[in-house]
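Only one chain is shown below, in C-alpha cells, and it's the form predicted alone.
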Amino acid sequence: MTSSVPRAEPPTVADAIEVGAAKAKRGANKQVRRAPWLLLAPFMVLFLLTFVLPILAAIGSSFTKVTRKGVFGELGVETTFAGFSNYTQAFADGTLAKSLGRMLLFGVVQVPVMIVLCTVLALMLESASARWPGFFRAVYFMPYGVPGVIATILWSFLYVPGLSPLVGLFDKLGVQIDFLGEGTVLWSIANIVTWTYTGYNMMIIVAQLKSIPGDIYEAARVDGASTWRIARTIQLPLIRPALVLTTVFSIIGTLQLFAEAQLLQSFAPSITNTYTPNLAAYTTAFAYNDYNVAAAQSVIIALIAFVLSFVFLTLTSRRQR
C-alpha cells in the first residue's frame, strides 16, 4: 500500500509578493519608529552634556568637601562626603540670605512693572489704529539685542556723576540725586533690566495676540465694544498663557541677575561682592576658591527659582479654573 501524503503547493507569485510586502511594511514601521529618535539624538546629546551633566555635577559637588594636603596642595587632594555642611556654610554669614531678600524685593517691584509695560505696548501695537507697527516693534525689541554688559556700560554714562547729563541737569535745578547711592542703585539696575527685556516680553505677547481669530474682533465691534472693552474682555483673557510665560521667565531672570551688578560695582561702593545671589556664588568660587560652597549656593538659587515658578504657576492655574 502506498500512503498518499498531501504535497505542499509551491508558492505562487501572488504569495511571494504578499510576503515581500509584509516584510517591507515591517521594515518601514521600524524606520518610522526610529526616525524621531534619530532626529532627536543630536539635541539629546547636547542637552545631556550642557544641561543635565552640569546640574548633576553641581549637586554632587555641593555634598563633597575637597581638602588639599600641604601648603600648596602638593601632597595631594582628598575629596570627602560633607553632607549638608556646605549648605549650612552658605547661610552662615547671612550674606546669601540678604542677597536673596534683596532680589525678592527687586522682583516684587520690577517684574509687575515690566509685565504691565510690555502688555500695554503689545496692545497698542496690535490695535486697529496703530501706525507703522512693524517699525515700532523693531524699535522696542532692539534693546534686547544689546548684550547686558554693553547695556550696563551705556546706562552707566547716565548714572555716574560728572559724566551723566541727567545728574548735571538735576544739579542745576537744585535737586541732588545719586543714581548709584545705597538706596537707589537697586532701582537703577531695575531700570536697565526693564529697558533690556520689555521688548522681548512684548514680542511674546504680540505673537499671542496675533493668534486671536479676527472674527472675535468683528463680532465685538458689531456689538459696539470700544477699544478698551475689547482689550479688557477679549485680548487680556486670551493672552493669559503669554503673560504667565513672560512672568515665569522674569522670576527666573531676577535670581540670575549678575552682569549689571558686577559692572556697576566699580562705580557704586554700595554694591558688594554678595549683592546678588549669583554674584555671591561667583565670589565664593573665584575669589575664595571654595567651589563646593559655591555649588551649594548655586543649587539653593536654582531651588528657589523652581519653587517660586511652581507657586506662581499653581496660583495662576487655580484662578483660571
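If you're wondering where the values come from, they're calculated on a predicted model, not measured in any experiment. Residue numbers count along the first chain shown, from 1. Here the rigid core means the biggest group of C-alpha atoms that line up within 1.5 Å when the two forms are laid on top of each other. First, how it differs from the form predicted together with the partner chain.
Relative to the superposed rigid core, Phe286 undergoes a CA displacement smaller than 2 Å between these two forms. Taking 2 Å as the criterion, Pro42 counts as shifted between these two forms: its C-alpha moves by at least this amount when the rigid core is aligned. Trp228: CA moves less than 2 Å between these two forms after rigid-core fitting.
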Second form
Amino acid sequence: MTSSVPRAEPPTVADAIEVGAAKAKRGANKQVRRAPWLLLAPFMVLFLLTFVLPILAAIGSSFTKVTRKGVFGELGVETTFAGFSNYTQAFADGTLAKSLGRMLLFGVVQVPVMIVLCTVLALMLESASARWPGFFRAVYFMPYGVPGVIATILWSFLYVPGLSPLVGLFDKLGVQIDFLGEGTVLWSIANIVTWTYTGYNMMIIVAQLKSIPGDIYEAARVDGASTWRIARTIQLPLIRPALVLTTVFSIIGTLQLFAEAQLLQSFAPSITNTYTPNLAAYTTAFAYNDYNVAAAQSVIIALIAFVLSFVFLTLTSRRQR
Amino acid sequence: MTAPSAPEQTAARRTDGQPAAANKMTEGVRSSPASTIVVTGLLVVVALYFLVPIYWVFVAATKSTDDLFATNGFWFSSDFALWSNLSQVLTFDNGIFLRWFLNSVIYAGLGALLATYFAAAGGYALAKYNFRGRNFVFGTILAGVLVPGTAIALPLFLLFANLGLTNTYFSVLIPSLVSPFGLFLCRIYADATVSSSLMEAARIDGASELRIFHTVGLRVMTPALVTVFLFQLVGIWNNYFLPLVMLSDTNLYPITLGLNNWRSQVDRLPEFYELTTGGVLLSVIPLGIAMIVLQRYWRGGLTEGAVKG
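After the form predicted alone, can we look at the form predicted together with the partner chain?
What follows is the entire complex, opening with the chain shown before.
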C-alpha cells in the first residue's frame, strides 16, 4: 500500500520497524551460531568423559609403568615412561596372540555362518511360500532380548552332562558328544552367539528387503524370472548395505567376546583366563592388578576392531563402484 | 504463514514406518503347495532351535533339585514345583531378585531415555546447522561407533576410580547415556526429515533455537527416536562387562550380574540351580514379550539411518 513512497521521506514507523528487525536478525544469527554447540553440549561432555578421555588415558597408561619404592611400596609409587615395554609384555607369553588367533578362527567361521543363516531366513520369510511370517519373525528375534549372560546360563545347562537332555539324547543315538571339550567348546560358544544375534541381524535385512520397490518385482516377474533368480539378481544386490552393516557389527562383536567364555569357564576347564582377548585384559587388570599392561591390551583390541571394520568397509565400498 | 504445520509434515514422511506393510514380493503371487510346505517346514525347524532353550528353562523351573537331575530334561516331572521355586526366587535374601530387576529397569530405562534425548539433540545439531568443526565432531563420534565398548570399560573403570565414582549407580548410568550409533542414526534421519523452511518459519515467529528443536525437531524425528531408544534399552539391559567391572556391591547389581552371582554358587550349593533357573525364567518372560511386541517398531528408523549411510 505505501511501498511506492519515495526515499526522500523522513524516517517513518515502517523504517523503524525495519531497523528493529535487522537488529533482531543479528541477535538471531548469534543465537543460530551458538545453537548447535548448545544442542551438542550434553552429548559431547558425556562423549568426552566416557570415550575420548578413557581412550587417551588408556593410551597414556599403556606407555607408562608404575614402580613401587621401598620393600612394601611404603615409600610411594613412581610413574615413568615405559616406551613399548607394556606392549611387548602383553605379547610376551604368547597368550594374547593365541586368543586373537582363536577369535580370528571364530570370526571366520561364525560370522559367515550367521550372516548366511539370517539372510536365508529373511529371504524365506519375505517369500510367497512362507506361512505365518510375523510369528516366525517374532520368535527368531526374541533371543536378542535375552542378555548374553542369561543366554549363556541357559545353554550352559544344556551343555553340562547329567543335567542336559541334549547330551542324553545324543547318547541314546550312539553319539558321544562333549560340548565342553577342548576342541568343541569354541563352537559351543559360537552356537550361543548365533542363537542370540541371528534374529537381530535378520531384522535389519528384512527391513531392507521391505524397502525394495514393488514394481521391480513386478517387472522381473513379467520377464518370467523365478523366485530363485529374483533372490540372486535383485534382492541380494539390493540388501548389500544391510549385509555390510551386520558384518561389521559382527566383527566388532567377535572381538568383544567375554561373557560367554567367562561364564562357561566354571564348566569347561579348557577355557583359560586368556581364552578371549577381552578375558585376557580383564584377568591382567583384576587378577594381576597390572593396569598398564591391561591398558595396552585394551588399546590393541580397540585398534584391531577399528582396523578390521575399517578395512572391511573400504573393501566393500570400493567393490560397489 | 504459509509453512506447513508440523503434524502434516510428519504424516507425509511416515510412509516407511507402518508396522504391517504389505509384502511387495508376494503381492498377487501364489506359490505352489509343495514349496509352501518345504519353506514353512524349514521355518518351523529353525523356530524350534530358537525356542528349545526357553522351553527347557521353563520345564527346569517346575522341578525340584532332585528331579532336575533325575528326570528327562525335556519333560515335566510328577512333582510340579514351579510356584514354590518362584516364590523362593522372589523371597531369597530379602527379595534381592526384585531389587536386581529394579536396578536393571533404572539403568536401562533412565539411561536409554536420556541417551536418546542427547543423541537426538546432537544429531539434529549436526544435520541442521552449518558450523565450523562440524565434520571433525561428526568424524570423531563416528569413530566411537567402531570402538568396542568392552575395550573402553577397563580404562573407564580406572578413570572412574580416580573420580571416586566406581561402585555407585552413576558408574553404570553415566556411560549408558552416550550412544554414538544413536547420534549417527538421528543425524541421518534429521537430515532427511526435518525441513529447514519449517525451522526458518519458526525462527521468524520468534521461537528460540532450543524451542524449535523441541517443538519441530523432536516431533518429526519420533520414528528414529523410538528405534534409538529401543536399541539403547536392550544394549544397557544386556550389558554385563561394564557393571561387572564397576560394581562390587550386590545391592547395585543389574539382573545379569545378579543371576550370574547365583549361578556361580551351584557347585557348592545345588539349591542355587532352582534359584537360577527360576530367576532366568522370570527375567526372560518380560523381555521375550517386549521383543515380540516391539519388533514391529524396530524397523523404520534403522533402515532409514543405518542402511543408507
